[in-house]
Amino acid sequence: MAALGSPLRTWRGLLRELRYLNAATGRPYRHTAAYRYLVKAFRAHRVTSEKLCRAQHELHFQAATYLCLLRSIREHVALHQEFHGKGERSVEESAGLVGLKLPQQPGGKGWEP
């Protein structure tokens, strides 16, 4: 993982992923235990007057890692739904899946329709 970026950006990303997760249930994300835990943890590790706040950096790293996990799971599910095998596909459907087109076969003697 490269640079962590801003803790506010990580916080907003976590909230966005919580909204995606709770969109299917229809429940507001603010009523979940995960939201309450994140609010409590981020409030407990606010920036203080200390020059080096190890706990804050550790929390930010864990939050960024968790954000990466949530985002990766969501993208994996989307890819799985798009490309998951739906039984036997025709050659045309398989070619279209990867962005190719089959050449048109000329009709006539010797060619099957």
Given for the second form:
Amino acid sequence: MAALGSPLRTWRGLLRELRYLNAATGRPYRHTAAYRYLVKAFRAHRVTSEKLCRAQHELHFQAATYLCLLRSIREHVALHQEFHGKGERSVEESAGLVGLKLPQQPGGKGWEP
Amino acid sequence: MWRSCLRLRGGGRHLLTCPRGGLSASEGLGPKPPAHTRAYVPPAERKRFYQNVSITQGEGGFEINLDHRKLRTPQAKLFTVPSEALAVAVATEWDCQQDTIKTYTMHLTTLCNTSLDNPTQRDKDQLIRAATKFLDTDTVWLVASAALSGSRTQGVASGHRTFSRRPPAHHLSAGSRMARPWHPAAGLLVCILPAPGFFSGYRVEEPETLVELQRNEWDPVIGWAERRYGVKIGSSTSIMGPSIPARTREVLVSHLASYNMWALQGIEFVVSQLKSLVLTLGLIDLHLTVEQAVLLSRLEEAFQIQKWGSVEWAHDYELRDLQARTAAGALFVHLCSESSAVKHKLL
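Taking the form predicted on its own as the starting point, write out the structure of the form predicted together with its partner chain.
Time for the whole complex; same chain goes first.
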């Protein structure tokens, strides 16, 4: 069985991701279908019968997977916009990316206006 | 493709309508500064053309509505998914798009579209064959042997010996926001030193750590798979991989055959992301979490990162993408293969 941690932690993480998702649209995240569904699912499976606990783990696993999906997408988009989303870089930017700087020529290079 | 052609033609027309004598006397006197535009501009994303996203339950399953218009697949089929949770997740994907629709973040929608349209027209057998194709060269079999990984690590680390000298500090702070500390693992400045015995101390020590890491991390997973499915696998240090017994293959094929088409599409997707059938099975049987499976899949890369450092725009970027895809595939498999039934206690 995979180590998942506490369900409360997963739940809080999911709420955080939902807040991030709905921060841009400006609507409160509590009005979304995802929030309602998650609340319902978490409440309904809060107590399972002790005979077979697999279902609880299964739902917790799905919740953790969904949390991983939302978080990874958010971080991926942030990295994409930072590094890859603006097209090709100029020579100065490419040099700056690895900590280098283009040489300065005091009199100009000759072709500037 | 045609869209880009149209754009090119438009651009061409724009060029043609420009005055031919661009450098005529009147304009040549006041030369314009060269426009500092980027050579490649990423293609424009589609605008978000809807306000509200809702879910309705139809005959074939759950449907997504974008402002009273039904969502359709690329082949114009009605978008219907079998489970409510999947519909909620897909609707959330559409709902959280801000100004433009970023299709590369919508992995669950992509998986549903593939399952509904089946653009490559594959049947169940072909899907299972595509998934079990990875069994021969599964990532977790190929433990680096001392000789093999010695030669590989030599290629990575000592054959292409990277500079380990950092530039002066004022270069680091002088750059713009994009400036990042120069990094040896970036692979951007590589000086090839083809002296094979030059860094021999390296080759002896480093593979041993890697082999130990791989044995410690991968062997429990292989052991779990052998116990879970009652098969014999074993690992190999040869580049050809172990010879998988025919019975192992039969058992795994018959196990995969118990999934439906939707789940199989997801399984094949995850297998092709992780390059490993065993890790995928561990993920689907709730033995590994997504983070663990992804880490095990790119163990050697993690080892190199530990040694050389992580580069944000390459390593982290790929890690997040791989995690997102794997999580989407695993969730898709779970949501498509489950059949939930509510049974109340008799009091």
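Residue numbers count along the first chain shown, from 1. The shown structure was predicted, so the numbers you read here are calculated from the model rather than taken from an experiment. Definition used throughout: the rigid core is the maximal C-alpha set that superposes within 1.5 Å between two forms.
Superposed on the core, the two forms barely differ at residue 9: its CA moves less than 2 Å between these two forms. Summarising the core-aligned comparison between these two forms, the C-alpha atom of residue 100 is found to shift 3.7 Å.
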